[in-house]
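Below you'll find only one chain, the form predicted in complex with its partner chain, shown as structure tokens.
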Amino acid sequence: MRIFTKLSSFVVQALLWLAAFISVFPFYWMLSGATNTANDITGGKVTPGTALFDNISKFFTLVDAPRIFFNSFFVALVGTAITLIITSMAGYGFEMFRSKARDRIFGVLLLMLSVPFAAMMIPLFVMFSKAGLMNSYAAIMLPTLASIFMIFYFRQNTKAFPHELRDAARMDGLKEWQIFAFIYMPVMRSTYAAAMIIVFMTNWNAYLWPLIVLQTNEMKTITLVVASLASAYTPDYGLIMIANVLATLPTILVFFLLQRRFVEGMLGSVK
């Protein structure tokens, strides 16, 4: 019996490491690609090469990197902060104050989530252009702020929020917004951390909508720049790989930063 447990835990370990290897391998490929020339990459070379500095200098001569990264960071960070506040409030509101009317609205929201974005692009575009907001940070962010997906996420997680905490706070005379800000938000730290990773990542990698509303080189985000580099008649894969590395780095950083929050959350955000 003991042997069986040991064996099964070994199998689990091995499978997890295999999954981890498969997950990470493409990143290794990307990193080693950034150090190779275009021909080496299309030739299937897997080992690191010596073209890293060539690729980097090509990237920085072709791309106004400070401006592009500023755009990406600004949109992703501000957008994430506002999204988290608005959607967690809504998720909390839907779950903690249940009523027939609000439940019905929630059902409609869920259906709206299923409308493909391609079908809404043209009317959205008309709105923003009539409002004179084309080519602005606001245009990139506004349609993403009230992410139905995140409202849904916070509502689901609120189900695990102990109602006794709210009842106790009410007894102590706290107002509803105080309960939300000073009890719910700290208690749900790990929920927020996961949400933040996801929203930041979505905003950072956003493509279709920024593409439609941005019109000048100065306003482009890094994601759009990478796509444009990849569109050459004979694509320079060394350059594209280094651009990919630089475009992926911030999302990985955010994940690593928040991971510690995750661990804190594990130590017992809900007791």
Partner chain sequence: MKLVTYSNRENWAGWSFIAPAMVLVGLFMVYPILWSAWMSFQTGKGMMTKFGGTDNIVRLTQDPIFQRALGNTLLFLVIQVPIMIVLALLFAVALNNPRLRGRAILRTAIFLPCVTSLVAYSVLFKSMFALDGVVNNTLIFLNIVDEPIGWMFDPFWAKVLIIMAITWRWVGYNMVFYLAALQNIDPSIYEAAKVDGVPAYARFWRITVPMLKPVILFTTVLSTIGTLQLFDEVNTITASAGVGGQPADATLTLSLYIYNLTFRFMPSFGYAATVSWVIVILVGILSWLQFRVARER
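Just so it is clear, the structure is predicted and the values come from calculations on it, not from any experiment. Residue numbers count along the first chain shown, from 1. Heads up, when I say rigid core I mean the largest set of C-alphas that superpose within 1.5 Å between the two forms. First, how it differs from the form predicted on its own.
Superposed on the core, the two forms differ at Ala14: its CA moves 2 Å or more between the two forms. Put the two forms on the same core and the Cα of Leu249 is off by less than 2 Å between the two forms.
Please move on to the form predicted on its own, as the form predicted in complex with its partner chain is already shown.
Excluded here are partners and other molecules; the one chain stands alone.
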């Protein structure tokens, strides 16, 4: 029995190490590739090289990095802030205000999750073209501000919100917007942190819709720049790797800054 226990423990540990290696190796290869030349990468070299500063120099020479990163940060930060406000208010309203039509409307929203974005691209393109919003920040952000998934997420987490706090606030004379802003939001900070990570990464990594609506190099985001570098006739893989590293750093930073709150938020922790 003890031998069987040790064997099963060894198998579990081996599988965990294998899963960790599979998960971490692509990231390591990206970091290593950023220090190598294109010939080294195509030759299969996986150890660090000496071309890091050359790749960085080429990237900042070929790409208007300040403008590109400004576009990406503006879309990601502003889009995330507005999305969190809209979806948290909607989730709060769906859970706190009861009516006969509430569950039906929410059911329709959930049903809309089954509609693929590819099916909506042409109508959205026509609509934004007629509105004169093409090649703008608004064109990137507007379709995603009222995320149905985030509304669902906030509603489910609002179920754990202590209703006694809301009742006590009402007895103290607070209006509904004051309850939401000064009681609900601070109490649900872990939920907001988890939602911020999800929405920020989604906005930062958005590719298909920005590719359709952005028509000039000055408005491009970092994901479009990385894709354009990779689509060259003779791609410089060292340059592409350094672009990938720079594009990945903000999302890693946001996640590690909010990782504790992220875990609490995903578990529905309310304090």
